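Consider the single chain below, provided in structure tokens and representing the form predicted on its own.
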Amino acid sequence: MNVAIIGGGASGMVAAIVAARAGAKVTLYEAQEALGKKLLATGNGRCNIAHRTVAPSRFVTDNSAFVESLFVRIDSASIEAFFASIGLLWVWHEEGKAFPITYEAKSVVKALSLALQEVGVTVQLGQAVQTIVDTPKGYSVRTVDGSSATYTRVLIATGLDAAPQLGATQEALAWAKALGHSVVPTYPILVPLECAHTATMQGVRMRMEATLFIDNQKITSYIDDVLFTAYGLSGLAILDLSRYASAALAQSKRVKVTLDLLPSWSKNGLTQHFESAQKEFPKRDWLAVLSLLLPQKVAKELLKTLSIDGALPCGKEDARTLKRLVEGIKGWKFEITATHGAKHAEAMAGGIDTASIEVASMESRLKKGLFFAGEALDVAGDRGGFNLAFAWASGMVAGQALALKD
């Protein structure tokens, strides 16, 4: 089988691997100079190369039987063969997340490329594909030089626009619709909120329990690290919410998150603990009591929402007071206007819809000979290496049906 992929990032090169290992003529297509380059990104340079436990819940997409049906084909063991297999060992971390045993993204994309090369695969980095056309004879691919080929089958796996900075792109949703493809409309996940009141925050990074309230129903809680930006809310529990709250938004619906600046503590405890410093205290002034638990640029922000003169001293304040600044404390109320943005964000949820694909070769329905896989797909995980996990997956099965003979 001629074959040609489309997109050098984590799908398309696995599945480049596997169809030369079965014997297909395989050609590689990239838009950017080097392969990889938004893999090398990801895990702030470590890669979370999977997940143990890929479950459907642990997806954002409209067909979950999907999800399920292509670990049931190919799990986590599976993946980790793989990689042995082209000389790239793992190591687990008890949470089930896997890393590369140097812990560095750079490896990954070293073991796939060198593999790339042993197996005889064609690499045209540099080469932006421009059209795929299904023709009499095949599929003609044209690059944006004008040059073309035409293939027996194609893969696209150039994924979707998260992080374009690093060369993402949605022209595979192009690609799909002009080769009859329905789209399930995209958003950002895995991404920052954006709300206000956090400006003079800037910077601090606390570990506390971000609650996610749509349209004033509670939908979820994490405690993780949250980071107080500029423009609203980042860190590990924001991005974890995103996949709620990017959704709510899209559909115009209100957005709150709740932020319990000290889980550890019951509102008793810390009602106590104030009613302590104001007996044995009752010259220290709010700001200084408040900032011996709290950063203090945390500490002026959540008195002035609260409306709390900081200067004045504790003792002097009565227990409306306390207990407005326990309940702020234990539940920090933010309007989340929007997300920050595909720029900012780790994956974009949507994508073709995978009603149209066959589960056990990543075959379009539609087009014989037309394949898919990877971020492009309808299919968005959450964090912890899940959207990897579905990259090796879907290429690894995309891989195995391209070399097959008719």
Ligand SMILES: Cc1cc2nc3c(=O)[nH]c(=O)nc-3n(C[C@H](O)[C@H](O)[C@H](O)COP(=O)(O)OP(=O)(O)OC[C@H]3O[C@@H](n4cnc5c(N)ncnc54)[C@H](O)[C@@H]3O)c2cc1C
The other form holds:
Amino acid sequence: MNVAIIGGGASGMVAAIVAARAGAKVTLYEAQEALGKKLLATGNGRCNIAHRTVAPSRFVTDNSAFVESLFVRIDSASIEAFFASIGLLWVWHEEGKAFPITYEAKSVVKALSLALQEVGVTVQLGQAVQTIVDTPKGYSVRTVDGSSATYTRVLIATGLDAAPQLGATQEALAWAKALGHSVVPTYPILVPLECAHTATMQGVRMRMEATLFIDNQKITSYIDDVLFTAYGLSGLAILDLSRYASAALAQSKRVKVTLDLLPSWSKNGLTQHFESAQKEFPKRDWLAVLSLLLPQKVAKELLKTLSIDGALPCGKEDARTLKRLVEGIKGWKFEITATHGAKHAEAMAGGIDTASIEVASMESRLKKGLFFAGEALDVAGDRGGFNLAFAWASGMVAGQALALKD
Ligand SMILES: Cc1cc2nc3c(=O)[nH]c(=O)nc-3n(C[C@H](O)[C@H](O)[C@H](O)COP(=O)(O)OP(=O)(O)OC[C@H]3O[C@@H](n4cnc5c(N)ncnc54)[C@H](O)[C@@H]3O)c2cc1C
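Same protein, the form predicted in complex with the ligand this time rather than the form predicted on its own?
All chains and molecules follow, beginning with the one already shown.
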């Protein structure tokens, strides 16, 4: 089989190795001058390579059955075994996340690059594919520099446009549409959220409970780091709830995040704490009292938002003000106006509709010889190794099928 794989990222590299091992003649096209540029940035350079439990609920997709069926075929143990077969070992963390034993994303790219060489894949670096056309002789693949070649089978593994500065494109969608496939609208996930009233607290990171409301309905909440930025909210808790927030914003729904700044304190406990401060230190001003409980920048902005004069002695405040303060700490409201955009996202939800793709092979049901893998498909995962797990699993399935004789 004379096979072209478009995209030398996670799914494309794995598919190329598997297909070449199974006997296919493989050419891998990569637009960048190096393989796996996005992979190098994963997990802050440590690469959270997979998750032990790849349940369909951890993915955003219109077709959960497709995801479930893929991971029945290729589970995290099979992916780990594939990596062991190319010489890269993993470590598992208690909560289920896996990392390369080196904790370095570059060792993942190194292991894949070495294996590509060893199995004889022709790697075309700096070769951005422009068009893929179905001809009577096979798929004609033309690059931006004008060269073209025809292949019996072609795999589209170019991902989507989260973090375009790392080489990501959304060309897969146009190619898929031109070849008869439909596309589910895309939107960024694992992305910071924009809102007002955070700029003065820029750089403050705290463990909080972030709760998401869509059209005033509580959707979900996470306790983890939240980072205040010049444009809004970031940090792990915000990235986690962004999949729901981003989907709602795309449908012009009202999105609100409330922050419980002190999740381990009850409202009663806080009230008692302030009442005793009022008794013991009646002359201390509210900013001083609050700054011993919260970072100073946060204390200042919260008092401003609640219209409480931070310079007033705490002993003078009445019960109503105290109640407002406690409620502000336990549920500070931020109206979300937008996501911070694909440039700052770790993944895109939406993509090529999987309803027309055979899960056992990743081959199109509409066009024989046309295959898809990775994030270009309408499957995007939670934080925790789910996106790479899907890229590896879909790449492994596609790689096997690309090499099969007709
Ligand atoms: C900052 C960041 C951190 C992340 N961390 C994690 C993590 O720790 N764990 C996790 O599971 N997921 C993580 N992800 C998500 C994960 O990296 C992606 O989901 C995954 O890489 C998708 O794999 P893919 O093969 O579909 O696409 P990619 O890995 O994006 O590969 C696509 C390749 O196609 C190439 N390409 C594009 N257009 C063309 C063209 N026209 N011609 C030729 N080549 C082309 C690109 O240059 C790229 O190399 C992270 C993402 C980002 C942005």
